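Here's a solo chain for you in structure tokens, the form predicted alone.
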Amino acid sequence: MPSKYDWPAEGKRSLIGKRISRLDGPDKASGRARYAYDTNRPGGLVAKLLCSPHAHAKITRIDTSEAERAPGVRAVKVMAPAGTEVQWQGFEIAAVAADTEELAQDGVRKIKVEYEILPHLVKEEDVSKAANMIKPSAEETKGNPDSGFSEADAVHEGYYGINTITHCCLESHGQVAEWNGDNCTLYASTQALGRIGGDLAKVLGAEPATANIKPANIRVITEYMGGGFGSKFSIDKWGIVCAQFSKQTGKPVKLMLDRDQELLMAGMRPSDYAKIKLGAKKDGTITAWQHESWSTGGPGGGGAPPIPYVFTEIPNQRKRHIAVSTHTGPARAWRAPNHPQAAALTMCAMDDLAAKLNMNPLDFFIKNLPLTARGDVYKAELLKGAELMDWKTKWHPRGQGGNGYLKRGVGLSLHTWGGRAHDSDCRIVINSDGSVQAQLGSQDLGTGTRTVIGIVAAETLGIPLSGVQVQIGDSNYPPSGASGGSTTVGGVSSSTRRASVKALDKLFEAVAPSLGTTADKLVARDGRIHVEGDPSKSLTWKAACAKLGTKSISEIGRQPARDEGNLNDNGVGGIQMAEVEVDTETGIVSVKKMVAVQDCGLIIDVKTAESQCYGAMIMGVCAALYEERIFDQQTGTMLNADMEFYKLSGIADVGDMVVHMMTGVYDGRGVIGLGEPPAISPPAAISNAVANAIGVRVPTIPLTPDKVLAALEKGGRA
């Protein structure tokens, strides 16, 4: 038997599932949104680090006498004394607060530090020159590899690769902590909200001046945040020492980083070779898959790509992967970790072998779609895919992209996420002049967080949209999950339904007796309660909550709870197509059109759905054709942390973009989050849309153009 709190059904739903626009739109266009960088306390001080300009040394002295003594200094704390062994340039040193933000940047060029130089490494695709390796892993082996080649009328063997890229959030890291008495307000951009301010607490708890702080001391405020894509979970150093000189100089102190600290320290997500072969019958069928793959991330070196990707059940596979560690800012969590790269290093090589099979890898991908875990969804996808990139008349065989310098193709990528929903607790007040407070210790990355808890609490309700007053970014709020793992909309969505429904059945037995009938007779739509069937028996929203007196209804709803519903559900499928052009004159990649088809569940708004697979997108076209850290081999250093040289595309860089979201793939499916599948194919695909147009792989994500033309040279038709 259904449960109250199972979503509405399709056709009794006036606001789920359709296009509607952000509740904070307007405040942010306007530039009426505050953000952490945004916040100024009165009397507030401004905090600066020191950062090591070496990727590998030891200190062997440090005196910060000096910068004690400059104007307006007023704290300065060593983050890093002498003995500590420096593993990336961007490593913290120390800080300094002053009065301003001019003679703190004074106090750190003040502060004196002798290095002992070390060896580095900074960038190692040759895995046999890594003097540091990390112990690599077991080989694993599925079935019967060599027979499995052997079985194979075609075999290709290749290399590939996709390079780390580093958080670029349009807000940095940073905060502003600000204390009275042992309470503290930290005005955090965070996309953990309710985690961070008791990480600060247990650091300041072991120290003895700040011994009796305890979580509950800590409120947390994140009105809006600038992006996260995984790199602001933690409290991290720097939050540490500027909730410290807070305390120390009794002031609110503001600590953001500078941009080139932003690009060296404050997250990257690793890079991944691999030397692949495998193998495939002549009608496509692959019959064998072998591997070994290396990445680089920081001195815990990198990740381990889940390949083969989403092709999981080829049945003979040997693989083995190392880890490289590298004296470069650490690896952090990058939408969608390790898959954007598992898909590069799969669905390349699995292009390649099409190629040498003479298939259109369309049919290629279709042919093989039995040895993934959703094979139906994949296939509508692609079709669907096929039809919005016109793909029949673009496609062609490699290399005969056109006649001139300027060569077109078409290449294709799939993906997979999970998405289940976070633990959330919201709370939903309903007051007796009719307005309603939905209230949770979330935040909004600037994904639509606040928008669909107001959409899910005026559905439930029957009331307008703006009939809601949506309370976010604030951890005195019911505590929510942090922003990750495509978690977010779930855990939300589901906790306000839950809480609206109960608050929904307290109001009801409010306004039951003057309507001659009980609780459970009432529906609520379209601003009125009324008796189910007879619409004359009614009251207006703000007429029903005048019921309630002098009182108020406040209610919680919980995810995960059980026997409440089927509000949210987990896995699903993507697809997307890439159209370039390339001059083979220039090796310049453009990229005309992308489309993606994308499953995620139950849509509880159309717009910001669209809206992730876009901003996907555009981060995938990067991550392909510019992003790229670039150092000196000789010193260590990286030559490109600023917004200069460390390239993003621009809004002429990005092409026709259409998305279309698959709904009723698997009817009866809760919300599934969204936020980091569509962001896994866009490398990959254009990856094999450039080989589709020039006739040759470029082995290696970001396609530069240097890359491009030496292609091109190996054995490219141009």
Given for the second form:
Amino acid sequence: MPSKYDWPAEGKRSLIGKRISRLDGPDKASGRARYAYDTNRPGGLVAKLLCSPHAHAKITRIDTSEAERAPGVRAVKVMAPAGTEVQWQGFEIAAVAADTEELAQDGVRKIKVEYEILPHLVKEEDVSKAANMIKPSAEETKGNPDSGFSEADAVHEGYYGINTITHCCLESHGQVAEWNGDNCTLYASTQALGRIGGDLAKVLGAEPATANIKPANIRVITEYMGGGFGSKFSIDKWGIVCAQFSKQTGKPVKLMLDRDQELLMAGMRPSDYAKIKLGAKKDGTITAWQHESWSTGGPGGGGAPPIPYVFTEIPNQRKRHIAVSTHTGPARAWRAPNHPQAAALTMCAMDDLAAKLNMNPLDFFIKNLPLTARGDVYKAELLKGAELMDWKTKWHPRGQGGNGYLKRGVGLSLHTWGGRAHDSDCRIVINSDGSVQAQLGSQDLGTGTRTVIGIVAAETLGIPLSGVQVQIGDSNYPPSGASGGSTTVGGVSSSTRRASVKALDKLFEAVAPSLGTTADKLVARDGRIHVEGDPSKSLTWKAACAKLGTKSISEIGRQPARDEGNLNDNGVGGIQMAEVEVDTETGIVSVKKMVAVQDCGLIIDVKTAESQCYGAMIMGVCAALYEERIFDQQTGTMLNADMEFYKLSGIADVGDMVVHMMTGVYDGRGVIGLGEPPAISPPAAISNAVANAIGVRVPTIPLTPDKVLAALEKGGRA
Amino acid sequence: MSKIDSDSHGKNKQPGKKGFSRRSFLGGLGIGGGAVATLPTGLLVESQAAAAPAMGPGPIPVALRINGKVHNLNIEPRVTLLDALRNHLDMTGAKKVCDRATCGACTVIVAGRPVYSCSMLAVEAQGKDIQTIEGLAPSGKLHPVSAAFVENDAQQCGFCTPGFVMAVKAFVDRHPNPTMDQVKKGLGGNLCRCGTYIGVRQAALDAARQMKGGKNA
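Requested next: the structure of the form predicted together with the partner chain (the form predicted alone having been shown above).
Zooming out: every chain and molecule, the one shown earlier first.
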């Protein structure tokens, strides 16, 4: 049913769907933007953590007395008392607050800890060595796998895997805590400013000294934050100890993780390895799927990957999974949890089956689209992608990647995501001086949340973007959901739209008499309020707001809201293609070009939407080629908990990138989240391109030179 | 990895000057940064002590000329230029990320060259002109490099951005007519996690065009 809250029709949009620079761009690009890490409060202390150097050990003794006497040290707290069994390197043992960062570090060095070393497991790829650390799940079947395989003209069996990686947020996890009596302000680098205050209050409320602390006592401020990617939803032990130090000393305290701590314990994406068997008829139709998979997410093991991915309707399936617990930093949600792994396993196995059938993978994947939830969307996207990649010219049968030592190839992958809107309240305030504020307790992770809110409010009120002050990043504003799972854009755009329409209705009521009409006859456009169909009867925005006299308008819009506009939806499809060049003498893979074709419903800001896709592809290049937590099973330690050897791609390591957003026909679905989907396919598409280039599969990601050379040798192509 | 090129435009290299930044010290030993973890910290301290007159360990007076203005500090000699800026002068544009001369988020310009300020001691920056991002646009109007970052959306979370802006500024000062290949090599010393490189490349090319003739430098 049409509603006054519905998005304006195409052709009636002045800002939505245009290419608009992010509102906070100037503050970020001039260094004025203040992050949690940049918060320097008067008289503030700095706190540092002592973390376990061992992967698995029992603390037998801990002595902080020397640290307590150290110069400049104001507080010491044991976080893991004697008797604690630490489960990973980087486990929080104790914290020190001191006058300066250097003195806090000195204090940490003076804490004496004795450990009883226990046996550890830090590598999971060879599951036969995991002994008692595994938890097999029950077999799951669908249809009749055995008859499915006997129907097949070709059966392929292969081994595939994708490793654990870290989030490596450039702004490490942490916060500044400052108390004023029983009220605490947390300047936090968080994706969930509306949640962590309550979580902190709950912990403090359970302790006698702070039993009176309630959620309302904690205010969280996140004006800017330097990357989360799913790892920053929790108050974390370091957030609690930071607040306790501040309460105890009566001074503001800053605690930000050091880089090695960030990489060891503040975020990792689970691995997934699988032996996969699948069969198809001569024409490419897949008849059966079978896999045995295993994965780790750290101490808790790793959940079963959602495979077969995208092609979920393969008729006959048999699946088994083994969760492997390891003594490594625990998993956190990582941009599109489980999907990049599922895409890598599924799309690589399918690509190998296509090769076995001597089929062009483009034809093979299109042939099997009836097994997906949105075949028409994928087909349109694959055809568009093939055009942008020049797939027809560039694809060749395996092993025909060129005569020299440099081989070229192309590969593709498909992905899906939900992206449903989260709960969100927005307050729109219109003041008699014409100023407008949009207030939400949301946070902008760099995705463009602030800009999207401004665009929706300005579009709805018919004023320029500069006429809206977007006020977010403070838990004192109306509550809005945590920013994760691509739920933010749908949430904040919908609540802002509703609040803006309601506020505008109030303004229309206030000015209608002076225009000799009724509120329902008024429209707001181009900075004026006028009678519909009679632009001569009008007031400027400023003159209209002046009619409010001493009052302001303040209206709340909510998401979800019943029957109030078709503003958002759930579920998208996307495809990506990669072109690589492989040096078969060194094993080095370089990505020459990537193409992303993505549907996400109505796009509010094309510029920041495209940036999400570019960024996701570049992150995907990092994961496909470079990133790995390198563990030494002998000592149980991570050998590269630094940014020199935990490698991210540099500016020269990514090739040309083409982004095509499926706008127009999909707009009617409303707004759908975009942060996750384009981050899913890159490792799969790149791995498939490498297989196309060199004629053999490099079974596990990342596709490092040693593995490329080993695959060439094994395949007799070295 | 293009990070190998990080010194190709002179970052943290001071020809004719013996510094004791972490990077040049390790470089002098002929070992990579990866050895830091296994290197006893005492060795580093001893070597520094041998190369310079004894200072500290307590706070000592340090004078830094930043964006044309001299700031007098009383800080421990072990304080890095980055920590002096961020923790003692509240100039927080330069960010602490890797703290090991890898990522470039802390880039400032010292004596005309881009430097990883996490790996230069504040005492070593005395007597030199230090330019930070806070000094790029004192009037409040965006510097052409910053403006090009905004226009090309060469930023997402923005945490790498100030360092990247300073690296681009130093780069276009030396390469007023850069090619895309030069941009890729010359900016290899800065890392971004959100994946803004496509925008950064274009921003560098656009900024160079804007700044031609040095009018806006």
